[in-house]
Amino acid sequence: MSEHALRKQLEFYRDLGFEELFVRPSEAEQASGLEDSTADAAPGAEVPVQRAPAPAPPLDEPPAAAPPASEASSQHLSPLQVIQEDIGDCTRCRLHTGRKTIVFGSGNPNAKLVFIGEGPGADEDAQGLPFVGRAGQLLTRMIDGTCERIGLPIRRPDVYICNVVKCRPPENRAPELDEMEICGQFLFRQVKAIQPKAICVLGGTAAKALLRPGVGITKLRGNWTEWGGIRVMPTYHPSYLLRGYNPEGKRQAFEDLKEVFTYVYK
């Protein structure tokens, strides 16, 4: 190998972080070292055998390739993070054309209770978090207030909240069936990854996506059903409760949440 090629190889190993390279001694050098140590040893003493340092990789061979970054990083991701990585910069349905951010979900990844809504609104699309607008603020008060009244130390961060679709539908319209089916694969994976004791679906659209009922949310709410072996309680969406003066709807929603939290945590 020429001096120039050798210099290039040494620079290559330096850039990789190697600070020292060891070269295997020749047989003559090993024999000479052994004779010196034998001469210095006391009569009858056990003579240690010198071993040559492990050889460095041949300079003409590149180091072994590292595993792909995506493969290596996925080994350290939680199940929910793996799902979120699989979604990526999703363009699987038409909803991606008008969104700013994908709203995956938030809360305790080991929650015993999961709330599922319809889809992100303008505030959620801007912040990338579910239920942060007016409806989300009401949901927070409903969760915290219900638990406080029945003596549970549970608050919103203790549950998990997500939506059927992860991108904001234009003009806040209801997601269409094909959009819910495409995004539903990730929703179902989320629920399976969390493995909650119960699910609370918020509103008719979420109930339709999860349960495919033949009746509306008014008749469905307050009645336990099941999905995938998990008990499900449908109730009103907070945005419905914000429409005008609706004390009866709020009372019913409170009763639904009271039953859910009592079942899950007591």
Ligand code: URA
Given for the second form:
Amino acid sequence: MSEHALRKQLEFYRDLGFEELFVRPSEAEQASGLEDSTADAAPGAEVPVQRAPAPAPPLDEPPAAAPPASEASSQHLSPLQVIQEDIGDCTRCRLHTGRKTIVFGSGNPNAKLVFIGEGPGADEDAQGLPFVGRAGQLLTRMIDGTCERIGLPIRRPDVYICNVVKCRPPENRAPELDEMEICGQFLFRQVKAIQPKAICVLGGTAAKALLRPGVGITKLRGNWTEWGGIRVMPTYHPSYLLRGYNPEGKRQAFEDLKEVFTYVYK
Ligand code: URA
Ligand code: SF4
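Any chance you could show the form predicted in complex with this ligand after that form predicted on its own?
Complete assembly follows, chain above in first position.
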């Protein structure tokens, strides 16, 4: 490739927001084990969902008959907060043993678009927020870069982001089928509470959770499908795109995101 063509190619990827074209940890990083700890603080707009304390009843009113416990605890809570409340300090599957924090989700609770990843990694487990480590930083650039490129004023805080399982699997292994089934009930409720116009599933695990289990992400990506009456676009997981020199994968992921954002917001 000529220098001119190479420069154009690099500019193209930079414009898409893909600054990290070929990520190989430096020797220094490898030696110090820092490879996967480059997460910065989450973008300012994203904080774990806080629940407002329930207001105390006025003192001069006799207390009304106590509502059933489920009703009492769902008062003043948004639909997503009710789900979070139901998850509680969950021990429903074995993943609870290795987690520090349950990573519920982040972003706009009324988003028209929901991104679904696999499960929290070390950075997410530490911060309690999805996609804040290296893969998360690439996801941010993919979202912001795509929208910028197609002239949309949409940025990461405008969408909603969550994972199939809410607790970090040990050694970053893929969640197992039973874990996905148990935790998936919360994912499905989350999506139904948000009622987005479309869903973008990131990678094979999320695709398996929502779509036909037997088909790999390479086959699925780029083609609209459907879950519960909502359009679903499968694409590659940002971790996969970080895993080596893969310009074709990045180009395809950009095409997929362009399709999704155009459908949802244009
Ligand atoms: N990978 C995921 O699938 N989810 C995260 O939240 C982070 C990395
Ligand atoms: Fe509960 Fe989901 Fe965590 Fe399993 S992964 S313990 S089901 S919150």
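The model shown is predicted, which means the values in this text are computed figures rather than measured ones. For clarity, a rigid core is taken as the largest C-alpha set superposing within 1.5 Å between two forms. Positions refer to the first chain, counted from 1.
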property: Gly222 C-alpha shift between these two forms of 2 Å or more, rigid core reference; result: no
